[in-house]
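Below sits a lone chain in structure tokens, taken as the form predicted on its own.
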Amino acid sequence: MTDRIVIHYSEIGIKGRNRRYFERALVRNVRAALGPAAEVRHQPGRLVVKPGPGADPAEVREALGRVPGIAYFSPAVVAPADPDAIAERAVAVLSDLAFDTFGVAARRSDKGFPFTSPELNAHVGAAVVARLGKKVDLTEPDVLLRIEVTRQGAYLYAEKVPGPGGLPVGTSGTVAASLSGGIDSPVAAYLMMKRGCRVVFVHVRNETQFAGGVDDKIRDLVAELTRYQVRSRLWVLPFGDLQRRIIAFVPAELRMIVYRRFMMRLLDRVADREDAQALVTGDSVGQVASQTLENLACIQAAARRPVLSPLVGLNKEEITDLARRIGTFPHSIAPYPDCCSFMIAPHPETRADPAVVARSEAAVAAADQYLAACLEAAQVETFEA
């Protein structure tokens, strides 16, 4: 029994004068996730959704569970803002559930409603006891019926489905995220979506060793992540020519650092075209040789924009757990040797000297020309959930 879906947010609620900006963005994103047939209305402190005719409840739940900015949502029934009508609907809602004990938690944003919240709790509880013969338990009830009384009516629900939380995508600008094909970088992109960023994906493709399976793997990752932001763009940059020059002219122990510095420059150039304000990587301090503090400083110095690394303090187990939860893990573990794995030396430098790296990088003749050619040969694709 469901008439509406009540959506609650948490972080948006403390935004002060900017709150309406975030609320409007969340309304837009919920509409985009559910399609044009769904009615999405903002009410004080919540959104109320009427799914389109024939909407699949399971698909609606899955879609809303992926919308950043939603703290939780609840399938609800509607009653007139009248104590007896609310009690009648409460009995109908609970009669569909199996339980022995229950509680009622009412709150009213409409202060003109004739009952206080405790009075409505007692009124509804008495009706349930009389009609269904259930026991009240205010400490650990089998079912907790929540009632929200507004000027538009009362919403009753007994389930809270968690959402991602955070901020609505699009409220914090655009970022260009490196997508390597491993476990870490997709999780980093997802975390930036939760902070309200629209993510443009950039994959630097290793063409010296592997030319085929990247397309399916990277596209699968972007398609999975697009379910969180509804629409995405993917840039695939052919890196083979420049990669061969790095291998030819840069000492093995510095190749990964030089490669990643060139990657920063490519991300910057994509960001120029996408009006992105920052770059995103899947770095976690100390996880591999290129992610020591000294090497990260050397690599990120090549960027013209801030470089954001949302995984910086997480360990591999935490990152992997997140990957499983958001659905990217099965795609990430599909076999594919990316640029990074191909460039790793047996004994890589862990504390790069910027001056030494600069000299090695300078040996890669005509690098700007190759960077420009790489960008011009990019394959750009748009994804929609």
Contents of the next structure:
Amino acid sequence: MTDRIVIHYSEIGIKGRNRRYFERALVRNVRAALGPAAEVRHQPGRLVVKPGPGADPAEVREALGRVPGIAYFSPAVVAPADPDAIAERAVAVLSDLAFDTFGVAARRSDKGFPFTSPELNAHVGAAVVARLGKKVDLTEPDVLLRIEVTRQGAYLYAEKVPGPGGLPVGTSGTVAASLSGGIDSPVAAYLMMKRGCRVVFVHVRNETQFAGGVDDKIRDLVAELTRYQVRSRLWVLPFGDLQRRIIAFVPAELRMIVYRRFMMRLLDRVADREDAQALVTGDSVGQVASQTLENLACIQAAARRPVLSPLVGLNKEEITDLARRIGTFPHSIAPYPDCCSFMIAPHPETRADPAVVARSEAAVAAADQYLAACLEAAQVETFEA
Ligand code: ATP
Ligand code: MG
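Could you switch over to the form predicted in complex with adenosine-5'-triphosphate (ATP), since the one displayed so far is the form predicted on its own?
Up next: the whole complex, starting with the chain shown before.
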């Protein structure tokens, strides 16, 4: 029994004059997530969705659970804005649920309604006690029935399903996020979506190994993450030529750093084409040799844009939990040939000296030309949820 879905947002409610801008973006994103058959209306402080005819409730739920900007949503039934009609519907809604104690929490945005909120609570509560024989508990009820009375009618709901929270995708601009195929970088991309960024994905494809398996894995990850922003673009950049030059001209202990500095430059070039304002990586301080503060500084110095690393202070366990929750974990752990084994030195430099790195990098020679060629040979693909 679901007539409507009431969507509550958290942060966008407190954005002052920008509030309308955020609300419009959320309406747009909810429409995109549910398809054209759904009606999405904005009412003061909330959105109300009427699912399209024949919409599968489980699919609607799944889709809304992935729209950044939604704090929580509630499948709701509608009653006319009349105290007896509301009590009648309340009994029907609660008779579907298993519980011993209940509470009623009414709110009115229609101040012309004949009862105050406490009066409506008491009226509905009495009907439920009389008809279903349940007990009222105002402190810790098993079920809390919420009633919102608006001019268009009353919405009744007992369930709160959490969404990702945060801000609607697109309201914070665009970022270019590097995606490696590991556990971390997909989580970093997700966290930026949750902060309102549209994410363009960039994978740097190494070519010494069988690249086919890696591409499939990256595409699976992007498909999974696209469910949070509905539409994505993925750039796959063939790194073979630069990679061979790095192996030939850079000492083993510096290769990873030089490789990642070139990766920053590639990300910047994609960001130029995509109008992105920042770069994103899945770095977490101290996790691997390239993630000491010295090495991160040296890597990020190659970028022209701010480098955002939202996992920077998280432990691997925390990152893995997030990966499970957002659905990327199974794709990340699918086996594939390790794309970076040629870069892994037995004793990698953990405190890169920028001057030394610059000298080895200069030995790669004609890097600009190779970077440009890499962009020209890019495969760009669009994904739709
Ligand atoms: P991840 O699990 O994201 O691979 P990691 O802890 O294994 O992270 P690294 O493999 O050193 O660490 O990579 C650090 C970051 O560099 C990644 O999070 C990602 O943002 C970026 N990165 C690494 N390899 C690639 C690649 N082939 N293409 C694009 N980005 C990459
Ligand atoms: Mg990795």
